[in-house]
Amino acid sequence: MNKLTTLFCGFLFTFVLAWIGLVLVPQFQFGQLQPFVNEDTGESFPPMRSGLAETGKQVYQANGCIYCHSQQIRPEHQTADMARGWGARRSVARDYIYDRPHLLGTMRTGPDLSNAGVRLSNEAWHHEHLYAPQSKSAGSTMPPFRYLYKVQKIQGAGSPDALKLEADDAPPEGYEVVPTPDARALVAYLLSLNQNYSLPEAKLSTE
């Protein structure tokens, strides 16, 4: 009986200790973080996303983008993330205070996207990349997301949002490829990914 009591107390102690270390301590350290307000400009960082970008985050999650892309720039002394041009500073907890859930990721089959909206700010580029990844990034292993787009017959002058596709990626003569609402939302989310601002705990490397 004494052995069972000791074993139970051991399990309970281990669970409580793990809960304190993994839940209580991080909540104490980061749970009260607030946006940083620049006193000179009045700007608040990190900036809040638009409703369209928040919808795009759901599309990002639903399509499993997190399995191949991370959203965290690691410290310069640990990695070459900044040397690769993925960001001008390391990511910190404050960058994610509006994210539920946090999409930090664990793999980098593709590049980190923490600053995708800064590095790749062209909306048309993102649409063409989603539809035909290899046309924008030679050798890319990213699958095409063509189901996020609609092939339709050209009416009149055609849609101003039609993708400019070439060669085998182009639609049949007389047709065009246009984004669906999900594709527009996803691109809005990608364009919103921006950690290119200074925080008290993480200054830009250019400062």
Second form
Amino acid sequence: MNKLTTLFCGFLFTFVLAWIGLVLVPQFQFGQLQPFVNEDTGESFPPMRSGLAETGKQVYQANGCIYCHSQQIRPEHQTADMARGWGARRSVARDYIYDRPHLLGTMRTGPDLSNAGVRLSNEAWHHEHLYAPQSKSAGSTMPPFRYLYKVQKIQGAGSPDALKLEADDAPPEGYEVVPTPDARALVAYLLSLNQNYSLPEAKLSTE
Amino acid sequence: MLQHPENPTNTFSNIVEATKPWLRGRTISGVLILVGHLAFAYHFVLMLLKFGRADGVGPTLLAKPESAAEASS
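Having seen the form predicted alone, can you show the form predicted together with the partner chain?
Next comes the full complex, this chain leading.
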């Protein structure tokens, strides 16, 4: 057989095998997943995100947060995820049915964010942390995302949204730092990160 | 200092601290591989433009063995 034909068949075999394993089989396993509706309350889980939070998800994707942050709580057995307080139960496939693409992540240079909205529910904290990570966590290797903020001259009483910054992070006298629409959306997304609900396949231990 | 990452008493800030030497190493290796890629791209273009050799035989990749033998003789 011609060498090119062999090469081509090798490529084809590799890609078809990967496609079956990574696309076809998961499609059969998870493709039909529906939200879980609580019969008593009529609530549907996972909850839908607001439009602003959905925009924030795109900011999250565009800024590569996924390179350092995962969004998956692994089973209690042999992992410290729950002991660290990152989540109350393990994550399951159904948690991600509205995420296109999902942002599970593969690295934990920073902490897992599956429940960022539950663990860190203060909007101002997120803005100050994104603007100056080391001001909230000494020695942090998270890069500051200052371009998501605007430094502007203080008009009158100043903006109610101005960040409270200290020492070297503070803007010059007479100026203030305010979030751009992107920063607002991103923080709305972070606050929406919440897997604190029971699913039949992954119950909260309180039930 | 060196503790297992699945040990919950090993604080996350301790883990961040422990990654730093590795992050520095990755920066250095990243620069090295970038230089390698650029060198490769440069030679690849030279090869495509047949600037690679004085006799200008062009790409040897996927060339038939006999024509390669001819070229080298």
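C-alpha atoms forming the largest set that superposes within 1.5 Å between two forms make up the rigid core. Positions refer to the first chain, counted from 1. Source: prediction; values computed, not measured.
Student: Rigid core superposed, I'd like the Cα shift of residue 16 between the two forms in Å.
Tutor: For residue 16, the alpha-carbon shift amounts to 5.0 Å.
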